[in-house]
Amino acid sequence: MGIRFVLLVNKQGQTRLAQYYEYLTLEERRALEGEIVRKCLTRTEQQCSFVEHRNYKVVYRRYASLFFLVGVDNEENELAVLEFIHLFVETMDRHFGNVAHFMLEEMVMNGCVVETSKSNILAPIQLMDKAA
């Protein structure tokens, strides 16, 4: 339903935050992460930032050496996915820290995007850190 995964991958490939919103065992996601990471790196600036894989479609965007990747149904639509992930970047920005989880946690659910408002997301996670 809607978003089915977001990866971050580096330049050479590893994977370094990994959310999926339908349950794949390790094997299946080593695999689909190693098969959507070539299509997309091998893919030009001036192409989409879309790709077609499978019964569905991946949206990425790169920030220098970082990749992102969602994996979303057919129906959704590209550019505001693609718009999210920007949104999702600009909010990481504003707050440093380990929490890339934990904000993707606030903006996701279900597979649906259900907070876009950087104060919104930003909040809870500001009040865990001053309770830590």
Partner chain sequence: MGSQGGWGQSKEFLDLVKSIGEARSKAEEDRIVLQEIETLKRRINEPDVPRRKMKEYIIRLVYVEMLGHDASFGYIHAVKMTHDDSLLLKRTGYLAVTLFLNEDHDLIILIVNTIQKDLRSDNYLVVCAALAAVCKLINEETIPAVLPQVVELLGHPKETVRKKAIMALHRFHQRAPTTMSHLISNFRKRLCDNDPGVMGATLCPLFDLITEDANSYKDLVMSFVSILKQVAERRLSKAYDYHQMPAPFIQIKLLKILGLLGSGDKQASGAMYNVLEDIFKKSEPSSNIGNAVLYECICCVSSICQNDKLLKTAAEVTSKFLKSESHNLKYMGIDALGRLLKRNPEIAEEHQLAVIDCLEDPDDTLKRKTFELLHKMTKSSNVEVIVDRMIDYMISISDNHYKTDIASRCVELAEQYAPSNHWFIQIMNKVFEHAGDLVDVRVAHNFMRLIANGEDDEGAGSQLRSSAVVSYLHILAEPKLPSVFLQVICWVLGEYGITDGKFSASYITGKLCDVAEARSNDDTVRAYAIAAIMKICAFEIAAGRKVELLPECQSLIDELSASHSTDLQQIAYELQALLGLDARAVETIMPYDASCEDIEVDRSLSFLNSFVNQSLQNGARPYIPESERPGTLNISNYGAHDQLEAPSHALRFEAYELPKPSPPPIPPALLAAAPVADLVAVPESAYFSTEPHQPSEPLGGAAMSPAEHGLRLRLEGVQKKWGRPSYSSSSSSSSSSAPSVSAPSAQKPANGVANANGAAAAAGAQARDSSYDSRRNPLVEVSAEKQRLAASLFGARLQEESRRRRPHPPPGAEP
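Under this definition, the rigid core comprises the largest set of C-alpha atoms superposing within 1.5 Å between the forms. Worth saying up front: this structure is predicted, and the values here are computed from it rather than measured. Numbering follows the first chain given and starts at 1. What changes on going to the form predicted on its own:
- After superposing the rigid core, the C-alpha of residue 17 moves by less than 2 Å between the two forms.
Moving from the form predicted together with its partner chain, what structure would you give for the form predicted on its own?
The text that comes after this line covers the one chain and nothing more.
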């Protein structure tokens, strides 16, 4: 099957995104995420980015304050999964990098916060998306 799940987790261990490609109940997902997050976040940078957990091989990488964890079948190539993670991060950065810049411009002017309404901040970005 290949990829079984993708998790994005912050440094505090909170799941920010979870996508599963096999059926697990909500309780099974919570338990799995808790176990894997604890296992991966406690590892040092000197340790490799692959761990085995239950019937999964978990490949992970930290970018800034987010950990990208991908659970795969044991037969999957770890380096290929690391390349997949890197591609995912680069693609999001390319897409959201410009968006983040525009959001910041809407929120701050001359070093002062000028807008705190989420809808007002997102309105020009949504217009750009419609025009594209």
